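Quick heads-up: it's one chain on its own, the form predicted on its own, in structure tokens.
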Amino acid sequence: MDIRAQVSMVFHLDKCVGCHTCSVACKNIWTDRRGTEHMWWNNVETKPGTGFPTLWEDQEKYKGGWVKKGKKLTLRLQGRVRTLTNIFHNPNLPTVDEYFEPWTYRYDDLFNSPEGHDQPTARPVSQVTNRPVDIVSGPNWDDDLGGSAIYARNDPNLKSLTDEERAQLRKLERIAFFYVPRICNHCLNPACVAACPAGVAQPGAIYKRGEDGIVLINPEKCRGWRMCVSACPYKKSYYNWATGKSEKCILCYPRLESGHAPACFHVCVGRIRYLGILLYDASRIKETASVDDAELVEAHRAIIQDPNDPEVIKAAKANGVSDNMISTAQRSPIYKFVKEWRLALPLTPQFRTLPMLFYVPPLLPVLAAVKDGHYDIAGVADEELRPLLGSLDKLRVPLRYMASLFAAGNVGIVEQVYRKLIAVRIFMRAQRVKDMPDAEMQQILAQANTTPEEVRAIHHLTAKPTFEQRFVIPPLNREMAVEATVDPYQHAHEAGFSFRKVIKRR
């Protein structure tokens, strides 16, 4: 075993209210400089929708992530030879229109206009060209499905639905949405790192920190070739047109090193965010990323190791993982959501980057309408809704859509998650209202493969966790670390790339 530590995150989508406080906090701290106007390291998208940048999930267009060709795992973008031939021309980049043309307003026209009979206005001007611009899109432009005929109906995940399911969504498109906050996933198998041309002959400009797995860009080495922008399937690497360097989310590592939660986590109004340490077996990265689509989620879970296992602890210590980091991993809320309770799922795992940001899917209400003056739940009788299985095929957003988004199309994985989420809600309600026989409740818990003790633990960490329970941050003491350069991902050399690994030693 090659046990390493990774800072990992869980976003509980059932609690996200779409307020964008996280996005604004990140913008104010990190990307308020010239050249970063189009950068939103944290953004909140409305789903169904095309996201930011537009259609970022369409890898036929952007060529991001990894692809399995037989038994070989290669970058979808290009190989080594094509990287060199295309080094000064990268055709797979998002355009300004696919982000948005950043704008400001001519406030002087508003403040200094002479007295008159009309209302003065501040005309929008481009922050790139400083010329007047007509605003046609922007960050989170499809919030709450505004302009849904353009955005919601073009969501790539809708391709997995039947005609009937798509028609149902079109009827409800103004209310059948949920929010998906996104930051860099700090993946175990990051395509952005492998695609960096600077890494062909030497460690590249992008690297994965050894002590905590955070993926960073070294601006001194970056030459602005922007292969990382194309290769990242989540489009969370950006190009700064003013400095000629690439930039990305750094997970607020200066805050983490001082024991504080990242800014977007700290300000979250809905308290949807959790942060902790996971221990994983790096020797299984290629094996995990190479399984079939239907097996990706289970393989992803399997690479995460039990932090209380003596063999795992021994291997972690042999690899330079500190006692503090191991102790933090043992108290991690991420391990509970991902491994123990099996509730949190990776976003679009079919890109095979093994993202370390996981999502608890939203518990969407069932379809509802008024029929003959009565509240009718999609024609389903009340007695059919009380059993757990009765409502799974009546969710506002079909399971097939959620499976495309969180399970590489494996509906069974998402169904298991929803069974447990519904069981938690039914159990906790029954504890208060006392309206369900014990025999029926036991049947529901059995169908969800859970217990009353587990349900209460899930409810506590979801509904009323303390700050310290949501954010279990290790004391990194990075000033004591010694950096070393190695190649931890041997399979990357088969594709013609190298990774840099920084190992923490004491």
Contents of the next structure:
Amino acid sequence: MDIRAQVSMVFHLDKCVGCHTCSVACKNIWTDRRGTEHMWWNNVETKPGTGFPTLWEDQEKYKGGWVKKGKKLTLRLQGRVRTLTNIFHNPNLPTVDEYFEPWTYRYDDLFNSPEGHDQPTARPVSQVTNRPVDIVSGPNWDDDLGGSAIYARNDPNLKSLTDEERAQLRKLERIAFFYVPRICNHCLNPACVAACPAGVAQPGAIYKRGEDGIVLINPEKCRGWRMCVSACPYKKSYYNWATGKSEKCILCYPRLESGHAPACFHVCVGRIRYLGILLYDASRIKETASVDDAELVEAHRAIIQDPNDPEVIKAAKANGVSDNMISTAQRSPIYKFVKEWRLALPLTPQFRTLPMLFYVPPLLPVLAAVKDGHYDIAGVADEELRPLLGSLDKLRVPLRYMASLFAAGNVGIVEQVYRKLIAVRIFMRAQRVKDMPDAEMQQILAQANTTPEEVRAIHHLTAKPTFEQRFVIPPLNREMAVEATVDPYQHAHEAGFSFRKVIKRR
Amino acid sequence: MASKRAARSGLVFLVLLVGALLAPVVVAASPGDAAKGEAIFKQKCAACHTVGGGKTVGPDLKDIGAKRDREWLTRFITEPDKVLAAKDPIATALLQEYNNIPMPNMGISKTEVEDVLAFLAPGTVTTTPPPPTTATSPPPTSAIPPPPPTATVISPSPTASPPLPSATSITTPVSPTPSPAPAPLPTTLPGNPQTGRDLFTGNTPLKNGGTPCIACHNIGGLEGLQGGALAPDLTATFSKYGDAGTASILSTLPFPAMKPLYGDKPLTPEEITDLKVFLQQAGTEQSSPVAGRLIVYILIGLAVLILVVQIVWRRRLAGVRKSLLLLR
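Given the form predicted on its own, corresponding form predicted together with the partner chain:
Time for the whole complex; same chain goes first.
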């Protein structure tokens, strides 16, 4: 056993209202510099949709993540030989069109134009070239199904559906969508780290931080080969064209180190975000990432270790995980959602990077029944939610879509999650309105494989958690870690995203 | 330390300054040194001129002092290009007589002219002392060839008039006026034309390390990419200059552009023999202009390069979002 600690996350999609506050907070703090205009370390996508950058899930095109070849796990992008031959021209990079050409407006023209007969306008200009541009796409171009005839229609997850199901999804009265906020997953098996050509000679420019598992790029080592941009299947590593370095989400580690939640977590209006420590067995990463698609989610759950198990605690301590870290892991909301309740699932686990950001699938678009082939709200009210338990296969957004997104196609796993989510809803409703006979309630709980105590705990952490319950931030003791080299007070002033010296393009 | 070094370099500078000031006094005092003049003549003039040996490329200069005014001679020797450009009647007549081959500006300074004239036309005395502007040029010595001429010594502007025989003037058919040096019939000359060809193309390096001719010149009968387009085509050279003229040109390579290339890397007598016979042989071949072919080759090369890039990186990522718009 090689027990390590990882700062992990859960996003509860049922609570996301798609307000993009997280994106804006992140943008304002980290990516408002020149060269980072096209970066959205945090972005919120509408599903069905093609996301940002366009069609990022389609690894036939982008070549991100890992593939299993027999027993071997290899990068889909390239091996070492191809890394060398492609080093001056990486052929699998998204272009600016796949992101969007960042633009601003010439606001000055509104004030400084000479007097005339026409109203002055603020023309859009590119933030890269400073020349006028025609805006053809943006980071949320398909927000709320905008342009769905082009974008939502080409969602790669729709391939798992039948033609009939796809046609029904496009009918006005059946249209459903939900939001998927995405940040860097800080994976256990990060493809970006593996693909970094600078990493051939240890240590590389990208690394997974030992104490908390945050994946970071060292800008002083980065040579801008951009292999991480291609290799990350989530396209969460971006190239800064002004400095010639790549950058990515840093999980606001300076905030974490001073005990604050990352900015996107802190500002979240729907309070959908949870953050805590998971303990995992690093010796099993390769084995876990190499299982068949259908078993990926189970294997991923299995690599996460019980923080209350004395064996695990002992192994963790042997590895230098602090007592504080372990006690934080024992209170982790992530451990409850992912492992105890088995509600949160990794995003597109088929890329085999073992992402450590988990999603509770959205109940909302699913919780609408079809009666006699029609979407029937009245019928649902009449039957008091009961038909939902038996008709999971007739939902608005088919389960197979969710399975493609969260379980590498394993519908059984998604179905278990939904049964439990529905059970929580029916049980808590019955507590208040007393509309469900006890016998039937027992049956529902049994079907969902849960207990009244668990349901109450899920309800509490979902609906009314406190700030401290959502964000169980470990004391990272950074001041102690840096004490040897820097004055801790000095370090507190310096923490942030910048360069200690002016970076020149190489 | 630093001040000592500065003092020493200051001393060196002082010595140089005094030397530079004394030099013109020495040179101006003498009307011209015939021995020096002979050396300069052999080095720079003998390619085209003889003294009492008859006409070759240019006139025989025996008793030239009697034929021409000394001032005119001085001016023509120092800057023939300007005199020709000024349509001087004597110079124009000479140009026509000598096959339209203009005399190149050899970069001979006015002090050197005094020496040359002392050798060619003894007895005549210059009426104008040499101007002091030439004082800084070092007095030429007979043993060491002068350094490659600097821009100030050669004609100041290349556009003023062509100091070199241009390509057209060489390739034009020989004018009906009788050639001063009757081109010898293609009788058997000594030397191996094949060796000459190898020397020309650079297959065999020149012994003293000179650049192979092909780098700048084209010539009839070459294959493949042929020769360079920087300098005149040499196909008609032999028939134009004749055996003696070609030999003397090859031995001195008197053209200003070739000076820096061959000044300290002259051709050996064997190489001259072989090259001369190759030039004679090449005169019977056809040559085609280089520039047009080169563009074709460049275009073909570019097309091949683009093709290779397209094949090697044919699966590169492009137009993901745009292809969605087209699918619609």
